[in-house]
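There is one chain below, alone, in structure tokens, taken in the form predicted alone.
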Amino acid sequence: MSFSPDWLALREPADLAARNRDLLAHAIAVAGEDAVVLDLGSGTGSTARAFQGGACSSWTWRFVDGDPDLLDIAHSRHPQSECVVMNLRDIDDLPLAGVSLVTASALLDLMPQTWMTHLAQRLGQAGIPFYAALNYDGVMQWSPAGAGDDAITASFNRHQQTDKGIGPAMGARSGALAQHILSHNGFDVTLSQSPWQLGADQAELHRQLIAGIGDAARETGNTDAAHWAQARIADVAHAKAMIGHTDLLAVPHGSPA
């Protein structure tokens, strides 16, 4: 499970704009100054770039990803970071020593419920807060709307629950499931909306997103997916899209923040 640097760079501005600002500020307060932050599925380090200024300037980032090439890019952009190449399925091997906050972005919807349960147990035992942003929530809306939009969304959501290499993914249920699991492992959990809002200024991201949605829908057996994607891409300069996400912050019971 890996993504191209070009795709990650293309989506980063939309991710940054979508992040829930109040929850981001709360996560910064929870971690405090001189924090060591472990970032899961780091890619090129976009989560670190979302946390900038103030207390974050003294943070140490520990990037964890299974793709060494992406981590090389992350380290080149964040020379003071620590980089760990490992399979995210290996929860027990996560380097949590000295960590003040664990983060992830656009990850939970790709992971299995069993993985989330194991992570929650590990973080609960260690008393470490968890911030997970941009978890796809199953809602997609286009303007102008089309007759096939709902069927494509349903097909895509089914595809999101398929195995991404670790086990059947939580998909659109990831935010709610993670909230439930973390709450039962000693955390106070806040879940906030963080939708992508795509317009004409993100036309290339919109095109690639539509193509990916169409491919996924077709893989589930939706025979209208190719036609839907072709029509949507042809109209992308005049269309808008809202792609729903949630941000989550889990703080251990009794934490001062």
Ligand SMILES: C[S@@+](CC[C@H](N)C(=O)[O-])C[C@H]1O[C@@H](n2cnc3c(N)ncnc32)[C@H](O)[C@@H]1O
Second form
Amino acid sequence: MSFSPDWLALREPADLAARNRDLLAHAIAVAGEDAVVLDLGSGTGSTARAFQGGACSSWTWRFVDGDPDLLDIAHSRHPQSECVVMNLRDIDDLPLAGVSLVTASALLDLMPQTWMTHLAQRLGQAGIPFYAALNYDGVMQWSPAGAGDDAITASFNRHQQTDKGIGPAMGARSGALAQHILSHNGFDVTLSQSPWQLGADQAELHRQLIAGIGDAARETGNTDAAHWAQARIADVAHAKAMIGHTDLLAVPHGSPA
Ligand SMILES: C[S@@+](CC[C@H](N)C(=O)[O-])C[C@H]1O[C@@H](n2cnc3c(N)ncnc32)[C@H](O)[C@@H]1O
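Instead of the form predicted alone shown above, give the structure for the form predicted in complex with the named molecule, please.
Once more the chain from above appears, this time first in line as the rest of the complex follows.
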């Protein structure tokens, strides 16, 4: 799968508004000052921008992504960062030396359960905390609601579990599965809500999101998807959407913060 920089830029303000503030603050306290932070699936570096300021000003970011063009943008926006082009499938090759916190955002739902298990084992052995934000949780609600919304959500959620590059994805179960897996690998895990709340000020994001949901639902065989997307896009100026996400923080048992 590839992600355009334009799409990542469009979603970044909604992501920033949605991130759970308490969990973000807890992650900052856990990592402390002068932290080296490894960000998985960095894209253009939105996670680093969500953390910037205060105690995080002294952090060093190590960005990891399979897309060199996105990493070029990340590096141009964060010139002090280290960038590593690699496939996240290769967990044993992750550059964890000296790392105090591993982060990710909008990533876990794309990844397989076996990958999550392997990552949890590796981080558990190394005693490194893990912050993973904006994991889609399968809940989408529109206001006003439409007759086809639930069926489209069900189709979209099925599509979310298809292979996104390295095996069947966890999709909407990623937050709960990651919580379970990390809990069994020596971590205290907190899972918090971080929904997108889209209104008239996010009309373009809302439009592109609906188009993407419609395409995914159609690919699963939902024959109403094109009509649903067309009607929803026509109504964006008058509609609100809630797209459910969770943020997760996993701290090794016995860590001070
Ligand atoms: C939805 S984007 C999120 C980007 C960024 N974290 C953000 O929140 O804007 C997912 C990112 O993960 C990367 N990615 C997905 N699967 C990958 C894999 N198997 N190996 C390396 N990078 C991967 C993509 O290139 C993309 O940059």
